[in-house]
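As structure tokens, one chain now follows by itself in the form predicted on its own.
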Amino acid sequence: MIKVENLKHSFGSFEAVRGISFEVSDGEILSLIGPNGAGKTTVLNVLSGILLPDSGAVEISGTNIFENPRKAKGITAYIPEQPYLWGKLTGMEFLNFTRRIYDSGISDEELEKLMSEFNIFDWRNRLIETYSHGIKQKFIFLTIPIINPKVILLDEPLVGLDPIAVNLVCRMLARFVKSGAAILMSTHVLSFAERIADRVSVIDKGKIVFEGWIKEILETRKSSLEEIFLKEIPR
């Protein structure tokens, strides 16, 4: 479970996040949508421990991430928009390094199968610095089953991925939701949010301006996420 209370963060005089509160239950996906600069990435960077907030509280499965960051990070997987990896490692070296850090029980055979499914098996022994953005993103996604997290944070996860990989990612996330993981993601691909998310929060200028259940929006309100987005975000 993810619990955020009155989260605030500023960059100098710019208030990027202004008192945001929300929860993501176990076995649920919450999608953050909003225009560029709305504060989505800042929220995810605070939850992943990259940034410290000005104020507010964040709990990951009952653990305060600022009081016990090691425990919180140990059960969290974070897929950033930019896949920053060590260029002088091979993809396989990076995955093995991740396995050692998390003392992962994933087998060589399972990892090889995943690399084959994502069509990156032939890249495993090449230096990461030779990879395209999409290849790096695929290797990053393979850290999720290695970590086997209780919480998954995703920032624009589809950037650079081909349609086959997108389908594999959806299936992977569905498996983790079924096993009880809490997932928070930001995306500009509203059709993707409609496809896999349970709830949506629209963020604008550092504040949540709309929250709703995807099923209710699509069935009861007879609206798409795009219509909600355009209605709630001033132009």
Contents of the next structure:
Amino acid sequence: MIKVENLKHSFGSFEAVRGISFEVSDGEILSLIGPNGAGKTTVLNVLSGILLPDSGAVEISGTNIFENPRKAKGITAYIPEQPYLWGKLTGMEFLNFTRRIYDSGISDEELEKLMSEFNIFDWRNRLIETYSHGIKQKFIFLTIPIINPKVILLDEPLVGLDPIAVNLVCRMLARFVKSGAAILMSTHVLSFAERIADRVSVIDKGKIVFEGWIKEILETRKSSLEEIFLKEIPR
Amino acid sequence: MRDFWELLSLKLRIFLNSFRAVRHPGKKIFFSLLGLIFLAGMYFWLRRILVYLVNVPVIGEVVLLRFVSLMIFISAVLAVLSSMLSAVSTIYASEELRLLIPCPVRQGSLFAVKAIEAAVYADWMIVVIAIPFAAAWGHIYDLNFFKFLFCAASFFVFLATMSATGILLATGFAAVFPSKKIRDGAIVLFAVLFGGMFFYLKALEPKFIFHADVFGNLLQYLSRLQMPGFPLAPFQWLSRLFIAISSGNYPVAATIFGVFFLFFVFAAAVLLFIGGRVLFGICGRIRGAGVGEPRYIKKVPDGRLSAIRWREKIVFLRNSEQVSQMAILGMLVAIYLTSVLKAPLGDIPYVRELLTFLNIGAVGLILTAAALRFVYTGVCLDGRFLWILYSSPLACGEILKSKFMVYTVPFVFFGFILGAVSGWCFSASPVFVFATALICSVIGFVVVQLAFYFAVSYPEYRTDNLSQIESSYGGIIFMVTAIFYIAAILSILAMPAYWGLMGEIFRHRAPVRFSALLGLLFVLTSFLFAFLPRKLTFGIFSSRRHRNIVAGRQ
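With the form predicted on its own done, generate the form predicted together with the partner chain in the same format.
Entire complex below, previous chain first.
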């Protein structure tokens, strides 16, 4: 479960996030949508422990991330939009490094099976600096089963992925949701949000301007996320 | 030409915009003042040397010519080597070209602008160091504005010619070897060039300048001094040009300057002709080359902190640029130690002890240069990947301690070995050798802490251009602060070293309390220069500001 209360973050005089509050229950996917520069990535960076906010509280499965960061980060997987990985490691070495850092119990066989599924097995012993954006993104996605998290944070997860990989990612996320993980993702691909998310929050200028259940939007309101997006974001 | 000016003004705009994002102006003013004090110190030191040389009866002018030739020669070698390194990272391995190559601009213009950028990164430090030298020179010869401008223009043309040569060499390597092999080839070339430099230093034979006693009479000494080492070498001409301008011999000065200028035009034309034609091809080959299988794959060790240290080491050792720099450093150290071993010191014992003491400064400079090249750039290059560690269940302190250990242990060890071996080469007494080795290992410890502090205080996390990182504000201030520290401890330890020496030669009793006090001052100074930056580094590393920078937002 993710619980965020009155979160504020600024970069110098620029207020990127202005008092955001929301919750994501276990086994639920919340999609953050909003225009560029709305504050989505900043929220995810704070939740992943990269940024320290000006104020506000964040709980990951009941643990305050600022009071007990080690415990909170140990059960959180973060997939960034820009896959900056050490170019001088091989993909396999990066995954093994992640196993050590998170004390993971995943076996070599399981990892190799996952690499084969994602079609990156042949890349495992090559240096990351030779990978395309998509291959890097696939290796980062494999850190999710390594960490076996209770919370997954995804920042534009589909960038650079081929349709087969998108399907695999959807299946992987569905499996973790079924096992009780809470997922928070930011995306500009509204059809993807409609497909896998349970709820949606629209952010603009650092504030949540709309919240709703996807099912309710699509079935009761007979509307689409695109229509909601265009309506809620003033041009 | 329009393309050229557009691209050049773009570069200038980027440069000027970097001043807009000035953070902590007070801190920057303080360190800038420190830099100015350093330059002023250099001016007074050089002025004393030049005044001394020019006032030596009969041979003063000739010795001065030799000395200036030596300085110009070192500048030339530095300009060629730095330009080679800078060209590889600024032109051929530049990420920026991904954006610029698809633009509808002429290849020649693009290459010319990138070549200027590479030369600026390579040469600006030499120019800064040349300022106090020029001021000292101007003081001795009482140069007016015109003469000063003439000397500056000559030096500028000379430096530009050397840089064009360096970039041309790098272009040749890049054209012949795709991808990382450029650097491997560069190692060999560097080795040859450095070997050549050593050879030429021997050819210049600076020891004869300072050891007139090896000659039977003054005439022999004078004729040896006036005998040109390499009469066709351009740095010999430049020193003659400086003398001609200073003494108002304008016809000679104009002739030499004219030849220089023609050389420059020729070198620049050749560079632009070749570079403009091969740039796209080379960049395409560099990006497309290599399957990227490392030669060795090692198992990640158990334990979180061991895994971090393993990662630091393996990323460093697989970076061929770092490895080639280590090869250059090794070559420099070998040349230095050989020079020490072959130094004509005679049998006077105290000279050996004295030089062993002064040797601490030389070892300190080597350690500082190595810390800039490996620690400062290493921390900066790792900056954009810190998101992985910040989002992991590791405390900032744990991450930093592991990083510190990876760099500190080799530097302390390297300092000790270098101090001990060079002391041994000077054939100093065992006590002196041990003491200098110990002091050098302390310097190694201190410079690593300083390099970390300046790297996180003035981070250059969004570039992988090593030349740009090294010549950034933080890099320069790190160098100045480290040299300041070395000068401070040499000043503190000078008296205890003197008393130790007197004790060995004349059996004088050294004032124990005062020596102990100065020893304590050395420990406190080192503590201040090491642990204060270390403590500040821990604070900065876990601060909001630093995390914002890692996240790409300042």
